[in-house]
Structures are given as structure tokens and as C-alpha cells.
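In C-alpha cells, one chain follows: the form predicted alone.
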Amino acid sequence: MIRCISPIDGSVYAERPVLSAEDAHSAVARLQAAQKGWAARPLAERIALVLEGVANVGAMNDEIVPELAHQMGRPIRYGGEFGGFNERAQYMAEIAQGALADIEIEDSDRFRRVIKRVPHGVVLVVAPWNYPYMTAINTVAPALIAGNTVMLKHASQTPVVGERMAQAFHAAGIPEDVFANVCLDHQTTSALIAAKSFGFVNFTGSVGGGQAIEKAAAGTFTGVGLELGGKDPGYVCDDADLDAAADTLIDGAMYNSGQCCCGIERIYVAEQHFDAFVEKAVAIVEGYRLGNPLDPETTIGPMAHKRFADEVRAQTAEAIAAGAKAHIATFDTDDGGAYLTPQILTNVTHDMRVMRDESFGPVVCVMPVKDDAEAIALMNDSSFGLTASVWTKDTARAEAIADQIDTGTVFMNRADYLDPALCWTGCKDTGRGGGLSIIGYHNLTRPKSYHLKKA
């Protein structure tokens, strides 16, 4: 049995059996004898029929937006995933045309050579609970556009977003065995991939699990797709818009409980701006009101489960016991749990932990640096490699520092905003693969040449 325990008020939300290893390995079977059905109704059916789906789940986004708030606490007043869940959709749709289309070589009197892209089989999705709906789409759109089936492994602490991506995806009439969601436990997940039962996995979540992944499909030869920590930096250069930079690295920081998977969690300054982006900040960050996600007045709800805020406060407390000063008072409404104070963070060095694990909630360390180089040694000290966010005037500059980061993505005057015609991507611990773009509808699939002579 898995448990969502409402981050809200500590209850039981939702529990759901998982399935048994023979109900796991029989579904599986159904996913795989549908697939080369499903790949051969037209592209143009499959586009349909799952931009349906998805209309389907925007339709009920009333009842979705506090569901999520029940699951992950995230407040209402930001009304759920679903415009950025249906650009990605929509995004995908539109490009898988030119995407999948052949490469055609040759056609001519003595030979046809081509190059056509074919789906992997069945596609695993193991979707996180921190963006559980547009996490999901990334590959679930793509996947069965592509002609994959897809079985869908939601996070625990979502289970009714697979649900109801499972009902909207049925109601727009495809079939169960073509995109099913499954309650399963890691052992059942892990002798599943073990038996080569996917074509392709995709992983959104930490590192652990990301190296379970790996370890359960060593020498099955299956591909997989690994998108686990961050630890984000911004760079705020000497010619930055201060106002700008800290209105949109704080919230890049703070939004979701700093539950994100490219929030900003490290913000390096140029120290001629160091003091007054500081005060900007805190201005910011004391005008949050941390509450019940239910309450239209909350802006930062709790985080998604009593130990995640249990890291953050830990991370926290050995910084400020090395020297690091928190600016933030603690909030009435922190109650030690789930409920957490937004915090920032200076006079903080590298060698905390607060500077070096990912936080993964809503506490953010700033440090002054003098010069681009300081910076981007700086933005590089991290075993982890997700997006990083420079803000300067200057487009040519911003690309040589871009050029320097290791780093999947780099934003210029932005930050936390996946860009679905941009492949995302990661390196070092933060994974390996890429979603979306056109080069996500290549990693849902292989290349398959065709060398034909002609009589």
C-alpha cells in the first residue's frame, strides 16, 4: 500500500494498493501487445486523440488545483499546471511531423535509402510529485505521439495525478492498454526494468533513485532518460537590473516551497550590488504569507512532506552554526513540520552544506564575487548541472559566460521556465538524456535504415 500524507494537516489523503509482481508483469505484456497496433494508426490520429487527452485534463482543473494542494501543498491561488502542461503538449504536437519524418537519402532508379525513426516498444514514466502533471507530459505526449505505449509510475505522494491523466487520456479514447497508470512499489519497478520490459525509461528524481534506475537496467541495453538534482546558480553581473533580477531569482527560489527542480538555490552577486540586492530580497521574501495552500491569501504553502522541511531546517542550522547569517525572523505560522520559514542566506562559503547538497525548498544563499571569472568558477563548483541564470545588459556577454557553465541550460534575464522547443537537459549527478524539443521525440526513439535495391 503507498500513502499520500497531506502535507496540509499530516492526514491521509489518498492510499492505493500497488500491484502484486505477476498484475505488474501482466500489465506489462498488454502495453506490448498493443503497441504495434497503436503505432500504426496514423501520426495524425495520434496527435489527436492525445491533444483530446489533454484538453480533458484541463477541463478538470477545478478539482485539480486543490487536490494538489492536499498532495503537495502547493497554493491554490496559482491555479495548478495546466498552462504550462498544455504548451508542452501543444509544443510537441506541432513539430512531430518534421521530428519523425524520414531522412531520405537516396530515391532513384537503383535504390531507395532512407532513414525512418521508430518507437523504442513501451515507455516507462516514473513522474515526480513536485510538478507531477507537467513533469508527466514531458514524456507522456511525446511517447505515445511517437507510437510508444507508456505505462505512467507516479510519484507516492501524487497517485491521483496519475489517475486523472489516466481518465482524461481514456475518455479521449486511448486505450488502456496503451497508456496505463500503475501503483508499483521500487522492488516491482527495478525487477521490471531488470526483465527488459520497456523500450525506454524516463526518471525525473534524485540521485538515489536515478542510480536505482541505472543499477536495475545494467545490461538489458534499455535507454533511459535521467533528469535528478540541481543545485542552481544565478549570477547577477555589475550592468544587471537589480529590481528585476531579484523579483525573478527569488521567486525562482522561493516559488513552490522552493520545491523545484531548476529553482535557484545559489545566487552569486557583483559586491558593488551585493548589500542593496540583499535588501531587496528580504523585502521580498518578508512580504510571503505562509499558510494553508486552501487559503486563497497564502503565497507559500508547506512543503510536501515534514522530512523534506526536516532537511532544509538541518541544512540550515549547520550554516548559520559555520557563520552564515539568516536574514528571514521565523514565520508565526512555521510549526516546526511541514510549514517552513523562507530563508536567505549570506555570508555563506562553499564548503556548507547548504551550498553544496541540493536544498530542494525555500532557502537560498547569496554570496558577492568580484568579477565574471569569480563567478563562474564559482557556478561550477557543484557536482550538479541543471540551468543557471545570468542577468546582465549585454546579450554577447551573457553567451561567453554561458559558454564557461557547466550547465544543461543557461538563461539570460530569466530563470525556472522549461522552454519546450529547448531539449532539456542535464549534466554531472544531475543525469543524462533530454526531454522535449526535437531531440526528446529522438531519445522516444530509434533510427531504423532502410537500403532497398532496386531490379
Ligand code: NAP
The other form holds:
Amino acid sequence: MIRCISPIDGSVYAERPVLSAEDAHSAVARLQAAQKGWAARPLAERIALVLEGVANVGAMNDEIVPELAHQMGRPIRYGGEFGGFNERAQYMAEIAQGALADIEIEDSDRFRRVIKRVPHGVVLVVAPWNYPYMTAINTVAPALIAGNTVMLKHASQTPVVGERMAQAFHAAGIPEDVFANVCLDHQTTSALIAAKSFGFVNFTGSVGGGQAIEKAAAGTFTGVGLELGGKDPGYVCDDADLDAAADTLIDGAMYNSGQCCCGIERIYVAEQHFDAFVEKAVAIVEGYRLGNPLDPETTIGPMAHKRFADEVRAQTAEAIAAGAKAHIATFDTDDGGAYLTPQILTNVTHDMRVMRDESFGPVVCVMPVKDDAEAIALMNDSSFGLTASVWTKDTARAEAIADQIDTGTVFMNRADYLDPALCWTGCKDTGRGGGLSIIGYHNLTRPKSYHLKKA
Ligand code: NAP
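The form predicted alone done, now the form predicted in complex with the ligand:
Then the entire complex follows, led off by the chain already shown.
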């Protein structure tokens, strides 16, 4: 059984049996058998079916919003994920024709030479609970549009999300053997990968999980996309708009109780603005209301599980013991469990775990820097590389800084947004994913060359 313990009150919200190894292999076989027929359907038909499935998810949003609160603690006031879910699917549908088009080299009297893009076969999508709809759709929509069949294994914390997506896509007319939501344990997931069940595996989650998937795939030549953790920095330059920087970076650090892969965890501020920035940041966080996510007044909910909050508490306590200063007094609603006071730390160093390990929670550290060179060195002093956010009025300066940061995405004057036209990717321990954009399609298909001599 997998068990979703609600962070609201620790009760069991959902329990589901995992598939036996035998049933899991049968499910793969059905997806494999259906794939050629699905890929043979016209692209326009696949796109229409996927978009209808997406619209069906939107039609269920009133039920989905409280379900998310129950499963992973996101306050209902934020209205769910349909905005980003829909935006990404629509964009991937829009570019499909061009992204999947044949590359024509020659079509003369003598030769036809062309590179086509063909689907991998069955794509396994392993999704996390923190943005359970948006992370899943990044791969599910383009994989189906490209002619793959898809097995979705959702997180144990958010089992209802996979069920909702299956319900919506099947109601749209996508066959059950083309898109299947399954409950799998880790061992069976690895066994399926090792048995060459899939043409491609997209895994979004922790570094340890990504390593386990890569090990399972070793020697099978299965393509693997790994979208893993981050420790994303923000840099507030001396010419930045301080109010805008504080608003966006603190929101980027605390939204979703800090449980964003591209959440801001480290902020470097030009030293002359350091005190003013910290003062603004503290005022923002002191205005949050930590509480039951079903209460419309709540702006910050519990973390998805007590064990995640325990890790953030441990990192914070270690840092304070080593000399860090905590700026936020414990909230009344902090229960020592999943409900955790959002925290801002200063007097931190890169020797502290809170500046090195992913916190994935509502704590952010702020450090002064004397110039761009120091900021760049500190931003790069991390084993992760997902996003970085630079705050300046000077685009050329931002781009010059961006060129020197080892990361997947650089933002200027914004943070924490996935632009579906750009590749969602990372470097270092953030893995080697490449989702969304035209590159997402290239990763979900393989090139196939046709060299046809006519006479
Ligand atoms: P996690 O424990 O790795 O779980 C993520 C998903 O992977 C879940 O479906 C989980 O299944 C599954 N999983 C984990 N280990 C597995 C294994 N050995 N075999 C098969 N499946 C496995 O990650 P998390 O802590 O829930 O999620 C937070 C992490 O995800 C953070 O590190 C965050 O930065 C990262 N993340 C990255 C991105 C990105 O785009 N780069 C986006 C979102 C989140 P169970 O739930 O059943 O264990």
C-alpha cells in the first residue's frame, strides 16, 4: 500500500495498493502494444485529444484545489495549478508541428534524404508532489503528442493527482492503454526500467531518486531525463529595484512553503543595500499567515510532511548554533511538526548545511557581497545548478553575469517561473533533464535517417 498522510492533521487522506510486479509488466505490455497505433494517428488528432484532456482537468479545478491542500498542504487561496498546467500544454501543442517536422535534406531525381523524429515507445513519467500537476504535464503532454504512450507513476504524497489526470485524459478519448496512471513502489519501478520496458524515463525529484533511476537504467540504453533538486541563488545588484527584488525573491523562497525545485534558498545582496533588503524581507515574512491550507486567510500552509519540516528545522538549528541570526520569531501556529515558521537567516557562511544542502522549505539565507565577482563565485559555490535570479536595471550586466553562472536557467528581475518556450534543465547535481520547448520534443523522440536512392 502507499499511504498519503495529510499534512493538515496527520490523518490518512488516501491509501492505494501498489501494482504487483506481474501486473506492472502487463500494464507496460499493453502500453507497448498500443503505441504504434497511437503514433499512426494524425498529429492534429493527438493534439486535440491531449488538449481536451487538459481542459477536463481545468473543469475539475474546484475539486482539485482542496484535494491539493489535503495531499500536500498548499493553501486553497492560490487556486491550484491549472494556469501553468494549461499554459505549458497549450504551448507544447502550438509548437508540435514545427518541433516534430521532418528535416528535409534532399528530394531530387536521385535521392530522398530526410531525418524524421520518431517516438521512443513507452515513456515513464515519475512525478513529485510539490507541483504535482505542472511537473507531470511538462512531459505527459509532449510525450503523448509526439506519439509515445505514457505510464505515469505519481508521488505517494499525491496519488489523487495521477488519478485525476487519468480520469480527464480518458474522458477526452485517450485510450487507457495509451495513458496509464499506476501506483508503483520503487523496487518495481526500477525492475521495469532494468527490463527495458521504456524508451524514455523522465524523473523529477530528489538527487537520490535520480541516482536510483540512473542505476536502474544502466546498460539498458534507455534515455533518462533527470530534473532534480536545486539550491537556487538570487543576486541583488547595487542598481536593483529593492522593493521588487524583496517581493519576488521572498515570494520565490516561501511560496508553497518553500517546496519549489527552483525556490530561492540563497540571496546575495550588494553590501550597501543589505540592511534595507533584510528589513523589507523580514516585514514581508512577518505578514504571512501560517495555518490550515483550507482556510482562505492562510498564506503559508504546512510542509507536505513532518519529515520535510524536521530537515529544515535541523538545518536552521545547526546554522544558529554556528552563529547565524534568525530574524523571525516563532509563529503561534508553528506546531513543531509540519507547520513551520518561515525563517530568514543572516550571518551565514557556506560552511553551514543550510547554505549547501537543499532545504526545500521556508528558510532563506541572506549574505552581503562587495561586487559581481564575489556574487558570481558564491552563486557557483554549490553542487546544484537549476536557476539563478539576478536583479539589476542593466540587461548587458545581467547577461554578462549569467554567462558566468553554472546553472540551467538565469532570470533577470524575476524568479521561479517556467517559460514553456525555454528549455527546463539543470546542471551539476540538478541532473540532466531537458523538458519543455522544442528541445523537450527532441528528447521525447529519436532521430531516424532515411537515405533513399531513387535510381
Ligand atoms: P523524491 O523522493 O525523489 O520523489 C519524487 C518522485 O520520485 C516520487 O514519485 C517518488 O515516489 C519517486 N521516487 C523517488 N525515489 C524513487 C526510486 N528509487 N524509484 C522509483 N521512484 C522513486 O523527491 P521528493 O522529495 O518527493 O521531491 C522533492 C525533490 O524534487 C526536491 O529535491 C526538488 O528539488 C525536486 N524537484 C525538482 C524539479 C525540477 O524540475 N528540477 C521539480 C520538482 C521537484 P514515492 O513518492 O512513491 O516515493
